[in-house]
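Presented as structure tokens, the chain that follows is alone, the form predicted on its own.
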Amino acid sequence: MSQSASQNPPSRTARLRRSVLSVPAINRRALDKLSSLDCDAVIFDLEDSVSPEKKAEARENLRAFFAASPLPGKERIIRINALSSNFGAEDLALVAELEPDAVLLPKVDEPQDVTDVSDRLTEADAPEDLRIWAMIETPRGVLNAAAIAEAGRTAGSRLDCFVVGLNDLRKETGVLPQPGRTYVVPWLMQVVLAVSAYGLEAIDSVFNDFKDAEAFTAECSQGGAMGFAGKMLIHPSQIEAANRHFGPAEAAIAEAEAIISAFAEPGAGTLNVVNLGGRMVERLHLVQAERLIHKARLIEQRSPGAAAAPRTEA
């Protein structure tokens, strides 16, 4: 794209993405099971899980969802094929016509995938709030992740969110999967600053052993810890573990709620900073407590009763 970069990052997405659910789309079963999942997001996959002969089914298992299950409440990412391989053109055309609310691009290594993507759904006239989501699976993706990020602040771009590829990343490493993630958290702390630095959201990889319900929760926890604003999923049993780690602790609420009623009082509109129990809070920790209140409120919007219970983790 020719565009110039804008002056000031794009603000991030009020959208909620704490639970990340990946589908084959070729699973009509699992299709049909979403609309009762509390999940944040779906991401309906015609890549890794769709094998080469199936392909053209899972298109139309797509067309055939999008016409009968619009999945209010919930967003809808459809993950393509690379463009370089026989079925990504297909893909986006179908991406096009199905107007998801993004497309997830598998391997991004620079800025020129995401660019090439968001100028061929511009050609095919595909909708403005239509997104790009890039997975960050190689080791050229992580280390452009900065480059491809700034790809977002480009007028008209549709760069919204990254998300990581741990598998891949390892296969290509020869990292192996550890409890604690020890050799891999300096790549994941590289996207989430990358996307923070140009007001985009990441989200966290996948947890293969989707039976190990504690090492799962110690890995959302962690997650959460890092600035990743959700995970990426492959069963309904991890939902509710992810949507109670990515989303406000209840002390957090609290505190958030002080911050803002501190700025309210009479003559702290001009203040920077303002005493709270003996803490200097400046400005800056207001937008973040504002941030914060905002995404409780679309939890209890989205689940009624869900923020009356906010995990009470630090």
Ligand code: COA
Second form
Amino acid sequence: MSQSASQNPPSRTARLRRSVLSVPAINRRALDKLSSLDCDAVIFDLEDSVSPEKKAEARENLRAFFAASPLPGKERIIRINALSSNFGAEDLALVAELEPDAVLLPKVDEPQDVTDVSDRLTEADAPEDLRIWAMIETPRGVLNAAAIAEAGRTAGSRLDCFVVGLNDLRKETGVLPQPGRTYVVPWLMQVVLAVSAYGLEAIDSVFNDFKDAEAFTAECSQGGAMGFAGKMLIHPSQIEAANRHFGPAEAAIAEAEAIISAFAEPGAGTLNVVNLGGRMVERLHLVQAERLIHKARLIEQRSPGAAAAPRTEA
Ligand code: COA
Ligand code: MG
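Now that the form predicted on its own has been shown, please provide the structure of the form predicted in complex with the named molecule.
Below: every chain and molecule of the assembly, starting with the one above.
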């Protein structure tokens, strides 16, 4: 890989978030498995996968887990219950105590849902780098995605990432699951557009049928092509395909290296467009190429030999 690619790594690709595995905080056996799994990030769920009677026990599990297992190399996110529920305040206090990388807020409807939590974390003296992730899973959340993302730009905002939740969106709207996700694609793209406008990232929704590897792989391929950084997962069997499809393909790495080399040629320093084998390549493609190579490097650092895993889809 070209040396120039590492000089100014763009912030949007600073972390790998190809595979974001959700684990119910009540499930100790699943928690114990995490250190052996090759996912980029883990969401410790205190919300929908934990029954009301088990919320306190789930919090205790997380206390014990965070004390014992730092999970090096994996981003750690705790999904809390809504602050308006009976559990949200205690969940948020736990977040301030455990200091994960981020807290994931369910059913974010409007910018204030994020700023309220940001303010409370600051009041609780949470470190500045404790980020906020937002579930976009309600009709209002999708409609307000741009305004919510924009609020992430205000000083002191901790907003970092959106996660789309199609299960809740389907429940609210009546849109049925269909191959190709025909009717929800406009919403998904609206979320991708919102994060792109304000320098955040978006994670694609979970896929429930974890035994259907073929349909899952197709959805990963689609999510990657849409511009999602990765996918929220529910089962370890989904990690490998997500890592493959949300990482750059072999052909894309070769193409990016060719673009970087073309702009590194003597005399190309003042050119904004070059001819690459009969195709026009602009400086904007150089920026894209550098991002892609940076991501490939991060993957290579994590799992040597895995960056250029061959796959057929674009
Ligand atoms: N994280 C870590 N380990 C997991 C896991 C997860 N999300 N899901 C399953 N496992 C483990 C199981 O504990 C089991 O481990 P073992 O071999 O040591 O017994 C192994 O993977 C195989 O699991 P399997 O028997 O196929 O599934 P299951 O019946 O135990 O669990 C689900 C199926 C769907 C209940 C479970 O995957 C799950 O709870 N997923 C997450 C749900 C969630 O977070 N929902 C909220 C977000 S939508
Ligand atoms: Mg939900």
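Just so it is clear, the structure is predicted and the values come from calculations on it, not from any experiment. Residue numbers count along the first chain shown, from 1. Heads up, when I say rigid core I mean the largest set of C-alphas that superpose within 1.5 Å between the two forms.
Superposed on the core, the two forms differ at Met280: its CA moves 2 Å or more between the two forms.
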